[in-house]
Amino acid sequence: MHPLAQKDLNYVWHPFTQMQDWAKEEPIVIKSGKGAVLKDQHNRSYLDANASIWTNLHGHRHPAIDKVIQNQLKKIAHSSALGFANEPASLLAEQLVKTANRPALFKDAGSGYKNPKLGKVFFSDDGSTALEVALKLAYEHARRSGKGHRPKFLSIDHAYHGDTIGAVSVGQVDLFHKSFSGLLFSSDKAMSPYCYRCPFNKAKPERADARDYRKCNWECVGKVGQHFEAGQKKKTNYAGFVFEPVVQGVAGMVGQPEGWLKRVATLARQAEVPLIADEVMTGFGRTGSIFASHQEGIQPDFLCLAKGLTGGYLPMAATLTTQAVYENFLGPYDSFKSFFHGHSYTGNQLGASAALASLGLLKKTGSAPGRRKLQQHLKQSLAPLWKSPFVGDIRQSGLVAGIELVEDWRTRKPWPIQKQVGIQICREMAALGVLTRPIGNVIVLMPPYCCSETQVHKMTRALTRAIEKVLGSAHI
């Protein structure tokens, strides 16, 4: 065993990992990367098929991002944001606000309300903290606006919004709620638009021989609306409606049907409930537009960003909100209305510099058309997988794909978790030179934007061969 791998086994405790299983074999130790390719301790090469857990946008060691970090290092790596400002963070805040409010990026929802303008940026460290900031701001804003002593939050079934206490509280992952129930505050749960497993049996799979489904009447939207109606009747309005726009990531890359977000956002606006968009995964072009909310004509009151913010280089997050929220925290020093929240590395100069360079790359001529071309190739490359009886659903939004594996596509029966089907498939893919991580029985493909068509094809081909080896080759 390589010495580095042994040191990892001796000392490191990995996140979301059963360490008893981890110790059974030599771990892959990533030593270097270039573009979409990673190299391990034995100099073996792999394609980074989940963009280093959904963070890397432009590839590893991108020269433009490398250069700005190196230039910033010649000035300063970090200074405190508590009582002091810095150049890169100030410039980044300006760019985020301008990008979020560009009218060309999204159309008004057309529902009789005006989309708010985002004007203030609060920096933090990661997706969980970006959500914590939004929750605290929304909670206190609601209280100071006369919406109850302890206003609650509404979120969507199966939602994951991070693993800090507030983020877990508004997340709707049963496993986390059972584990940490004594630490959490209560939140309400609305129905998820999980079309493949629609309880009203109206979802139409893409298979040509599945034609016996009725037209959808948006019952899932009505279920969300019932919560807003109940809150209004009790005069206990929600402090915020928390959602992942377009795609629910950890739920299994569950794509929302077109129009769902616009409809539920309209209901929230009518009930005067602020919108909290978790764009930690979907932001910065992953689903098509720079921010996924804009694809449905929605501008939230709180926009939470992380992961791809720095192009996958450094941990950094941002929460954007409105002037009205900001002003609710203004007052004399001794009024104690300040926002009492912050981190040691808030507004870090290296992270902000990387983020500015990443935004610049996203706005370059040809960037959006290039992503659209790559997502079309990904769709074409995934299409042959429909032939497998073990592929129940293929869900793709932009350059985000989730392939749900089932015992039989006709019954949609899921594999028992004890079988570890997703883990086995990803292990075989690694042996074929492609790295990704499953969500239960859903295999995730999220290629960096720098991928070639050949590299994307290698990812899908490795998945096909892994399914053949683990589950059988019938009909593939």
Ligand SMILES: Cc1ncc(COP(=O)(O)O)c(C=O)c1O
The other form holds:
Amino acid sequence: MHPLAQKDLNYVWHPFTQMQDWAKEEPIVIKSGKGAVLKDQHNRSYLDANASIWTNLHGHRHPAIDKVIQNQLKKIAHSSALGFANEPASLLAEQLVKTANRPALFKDAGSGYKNPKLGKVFFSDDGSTALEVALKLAYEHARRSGKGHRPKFLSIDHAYHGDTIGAVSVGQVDLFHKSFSGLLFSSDKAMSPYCYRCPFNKAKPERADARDYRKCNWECVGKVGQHFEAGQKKKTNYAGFVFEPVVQGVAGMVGQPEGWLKRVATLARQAEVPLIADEVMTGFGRTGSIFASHQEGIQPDFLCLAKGLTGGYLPMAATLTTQAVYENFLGPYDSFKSFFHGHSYTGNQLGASAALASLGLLKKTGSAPGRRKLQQHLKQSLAPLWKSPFVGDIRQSGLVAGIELVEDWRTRKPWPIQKQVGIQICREMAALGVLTRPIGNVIVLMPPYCCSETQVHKMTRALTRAIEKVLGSAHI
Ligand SMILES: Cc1ncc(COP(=O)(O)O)c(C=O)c1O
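Same protein, the form predicted together with the named molecule this time rather than the form predicted on its own?
All chains and molecules follow, beginning with the one already shown.
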């Protein structure tokens, strides 16, 4: 056992991990990284196939991001945003607002409702805190706008918005959230568009030889609409509709059919319910455009960003909102209308510098076409996996892919979670030099944007071999 691995076993408690199992083998200790490649304590190389839990955009040790962090370090690493402004945070806030307010969005989203403009940025540290900020702001904004004493939130099934208490309260993953139910505030849950397991059986499986396709009538949109109608009748109305646009990550990389978001957002706007877009995973080009909501022509009232904000370098988050929300918190000092919320490292200079450099790289000519090309490589490379009887669904939105493994593709029967099929497959992939983490029976591939075609093929080849090894002959 390498001494660093031993120290980890002795002292570290890992997130979302059964530590009894963790202690059974020598953990992989990441010691360095370059581009899409990570190196461990024994100098073994791995591809970072989930972009270090969905954070890394341009690869590790990118010279442009390294340089700005080094330059910033020569000035200062951190000073408080409580009482003082700082250079990179101000510049970043301006860039985020400009990036979010693409002019094309403001004609209208095709829904008859004018999209709002985002004008203010509230910084925090992680995805969960970006959501906490949005929830608190939306709650107080709703109360101050006469929406009742305790307005509620609506979110969708299988939603994951983080681990802090507010974020968990609007999350809908029973496995993670049930045991904390006593700590949570109540929120409403609407149906999610999980086409592969659509209860109306009207989804179109992507599999070419599928025969059970019937026309979808957007029943799932109607189900969301029922909540807005009920909310209006009770005259309580919602403080916000919280959603992950285009693809729900922790749900199992469940992509929404094109048009779903536009439709539900229109219903929300008709009911005067603010939109809270959780772009913690989808933000910064993952699904195509810089922000996923914009792919559906939607500008939310609250835009929550984290993970890729700093290119995957440093913990930093941002919640963008409108001038109208901001003004609801203005008043004389003794009206105590201030937003009483904030963290010690809010607006951290190193994080903000990294974020500015990362945004710069994203906006470079060639960045978007490069991502589109990589997306095509990923799609082509995954295609042969459809032949496996254990592959139920391959879902891809931009550079996010989820491969759902089942006992039999015809029945779509899920593997019992106790079998740890996803965990076993990821372990085999690691032995083949590819690191990722499963979500139950779903294997995630989320390559950093710097990946080559060869590296993408190595990822899918490792997945194919791992399926064969763990589940038997896969006929691929
Ligand atoms: C959509 C979404 N929101 C929020 C979070 C929470 O982010 P963090 O882990 O940085 O707190 C995650 C994390 O996976 C996420 O995927």
